[in-house]
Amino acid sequence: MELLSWGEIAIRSVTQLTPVWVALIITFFVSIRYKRSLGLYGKLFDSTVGMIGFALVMFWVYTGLFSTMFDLIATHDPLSQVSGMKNKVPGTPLRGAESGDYPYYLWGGDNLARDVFSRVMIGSGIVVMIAPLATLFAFMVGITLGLPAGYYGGRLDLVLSFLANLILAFPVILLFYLLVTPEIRMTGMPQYMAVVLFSFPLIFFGVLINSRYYIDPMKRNILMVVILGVLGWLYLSLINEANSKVTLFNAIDGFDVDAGLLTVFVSVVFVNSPTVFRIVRGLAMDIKTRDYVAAAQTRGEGTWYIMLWEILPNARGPLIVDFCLRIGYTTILLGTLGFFGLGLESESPNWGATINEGRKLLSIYPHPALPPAIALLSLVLGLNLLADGLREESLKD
């Protein structure tokens, strides 16, 4: 077999991504068709910038989904090394390919003879799994602490704000480095932090349900059992280590989380939570002076009801925009950690590690480092454009 031309490489790459294109077309068709009944999400499709950002983000979301969960895109095992394929240029035929193997390294091979195309595709799954979830957990922590701090003020606000400022005083990269180093991991600190930080979704939803349905105990209790039961199971599965000494935890453990992945996840939540706290606190301090909050107080509504069902919904615009931007920041941080070999395994096909492996011979072989770098750039750009589109549409309300 001969070396593929650049046109053939492009065609084969686009064809390999067929499930992604189909999913994007369906998503856009349904969204545009029913955009008038989809609230702020539907209004996003009235913004050209928002649509471009949404397309870029969903491209990588679907790529990660179809690559990791359904194995429909990657052409080779991202960790497998093939003799004779070290630093091979894009479109190089695979030596000794057996029946059923994809016959080319579409985007070339890296310095360990691994397929760059497969590593970038599989690496997208790591990013789209960690970044949004970690950001969501950070928002749970920030909202749960920021609302009472902004609403009550006083000593509670003083103490929580001091702790948030204390964390923010550390340089982010240095703080990440300290949290993910093996010495810190051996102390068990990430597990202890996970026990505390991952409990906030339970607290948030527990208070949310109770404040809304406290006048209907039957409905409240049913929702509490169902929602908190599922969240409690996920919580125990997240914090429980494999082969734990606690037999009960092993019995209900639904999945095992890699220690390095858990450390990175906890670190992202810990670093982002203080910033979210300050944003929510500021919004709560502003919104609590509005007339509809005074009307709720006059009706005799509880303080948590006012915070969660009056203040929080009216702060959703800035929070949604910040959520998108913060996912982008988290993506950059994950790439930085992977580049320095911190947290995740060094052989993991995350984009940062792939860029680091490729940059060692960048002047001679640029093809291993460029695809993951462009992928990281495009995802962060898409998130920023999506946030701009959401901000533009939210200001029209």
Given for the second form:
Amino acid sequence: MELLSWGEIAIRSVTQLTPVWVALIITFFVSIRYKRSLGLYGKLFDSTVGMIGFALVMFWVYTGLFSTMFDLIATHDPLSQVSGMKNKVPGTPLRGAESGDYPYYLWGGDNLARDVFSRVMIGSGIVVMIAPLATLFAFMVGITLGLPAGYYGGRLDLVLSFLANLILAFPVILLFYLLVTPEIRMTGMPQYMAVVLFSFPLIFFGVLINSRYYIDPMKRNILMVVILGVLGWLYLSLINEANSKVTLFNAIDGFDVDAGLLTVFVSVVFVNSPTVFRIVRGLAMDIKTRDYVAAAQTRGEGTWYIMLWEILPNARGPLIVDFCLRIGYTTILLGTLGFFGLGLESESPNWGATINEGRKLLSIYPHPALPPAIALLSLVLGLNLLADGLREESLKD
Amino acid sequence: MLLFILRRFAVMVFTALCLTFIVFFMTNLYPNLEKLAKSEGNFRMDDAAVASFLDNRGYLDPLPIKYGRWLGVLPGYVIEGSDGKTRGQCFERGTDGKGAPRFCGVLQGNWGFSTVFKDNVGSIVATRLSLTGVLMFWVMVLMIPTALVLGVVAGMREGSRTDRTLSTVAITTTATPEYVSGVIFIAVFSSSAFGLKWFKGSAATAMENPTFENFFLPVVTIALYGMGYIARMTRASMAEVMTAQYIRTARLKGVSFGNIVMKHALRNALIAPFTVIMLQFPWLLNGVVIVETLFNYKGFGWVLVQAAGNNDIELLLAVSVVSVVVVLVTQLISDIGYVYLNPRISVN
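What would the structure be for the form predicted together with its partner chain, rather than the form predicted alone?
What follows is the entire complex, opening with the chain shown before.
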């Protein structure tokens, strides 16, 4: 078999991604059809920039979903090495291909003779799974601490702001090097941090429900038991791991998270939450002077009710925009970790690590490093454009 | 004003103390010390040998005492080791310590000894920092004027086609982290595969002899990431100023558009970007670490990676002191500068 031409590579890559295109077209068709009844999300489809951003983001979301969950897109196993395929240029036919194997390395082979195309596609699954989740946790931490700091002010604000500034004064990479090494993992540090950081969603939802429904104890108790039960079980399963420092809850441990993944997750949440804290604090300080807050205070509402059900919903615009931007920033941070070879095992096809491996032979073989670099760029760009579109549309009201 | 600076200075010292204590704590965790002992002594040491190695060098003393010694408020250790040799923190390397001072910490100007580079931390940091200084200087020279021009031109006529194009460019650069743009630049401009070979993919030779060919790519890579953000802030500030009443008055008087932008709008529009530029320094530090690793330029960021990767405790502490000072001093300058530039704000 012969080397594929660039045109053939393009056609074959596009065909390989068929499920993604179908999903994208359905999403856009449905969203544009019903955009008037979909609120802020629907308004996004009035702005070109927002639509482009949304398309880029959803492209990677669907790619990640289909390639990791349903095994549809990748042509080869991202970890298996095929002899004779080392550093081969894009479009090289697979040596010794058997029936059932995809006959080409579409985007070439890397320096360990693995398929670049499959690694990039499966790598997207890691990013679209971790980045939004880590950002969500950072928001929980930032909101739970930022609202009281902004609302009460005073000494509480002073202490929390000092701590936030302390973390922000750390160079991010130094912090990563201090947190994400195998030696630190042995001391159990990341797990203890997980115990603290992951408890914030529990606190957040507990206070959220209680402040709203304390007048109706029956309803509150049912909600509390159901939501906190599920979250609590997730929490305990997440922090607990057999043969590590936190083993108290082995009996009810539902699943195990890879230790490297947990460390990466914790440090990304840790780095992101002070910035979210500062944003929420600023918004709370601004909104607490509004009339509706004064009205709620006069009605005799509790402070947590005012913070969570009066201030927070009115701060949602800037927070949603920042959430999009922050997912992009988290993606960059995850790439940075991979770039320095920290956290996930070196085999893992995450984009940062793939870029790091590819850069060593960059001046001779640029093809293994370029696709993950461009993939990361397009996802972050998509998130930025999406945030821009959302900001524009939410300002129009 | 003086009181304000003094208070900020006190906060700065306190922050630096807290931060170095955290770094101290993390680097002195036992597994990290074990790694240090094995890389210093030999890799096949058993647990008992590691423990006695560490004990002979004062590593196993309580944390606050070790921190005090590093700081120079407690006397340095003098330990008669289990191997019969007497070691002291303040002894000159290779001497028996006659006439050695009792205190030798940061306060005495002694930043310690790097276990990776086998040299004094102070001199390592000084040389590496000056190399990074050269890099940063050119980054600033390239980044600030470009960003300001981009932002002013985009914000001059809000919503115009120029504005949309330039804003998209600005968003794209903020979405491109250094390790992505650096890799793309090297692949396109210096690889044999694309055949352009305009620049060098490594800046190793730029340390002695920076030329356009070996220094341009690292500078552009750092500048690009910071540029978009400054440009967007300038644009927002310019767009706001252009809607102000006094600009409308000037237009109605018949002042030409060029004059309005240059003489009336620009001064007020540049207040906000000044703050943003100062606050960009800490972010640039991050970019410096990535770019210096990528282009093999052995400056401050490269030292950070080496020190962190090998748990070089004293070097890491010095590196974090330097970076926290950079962060807090730029914050201070931006606050003070803001007050001077904007007469509506006062520090009290």
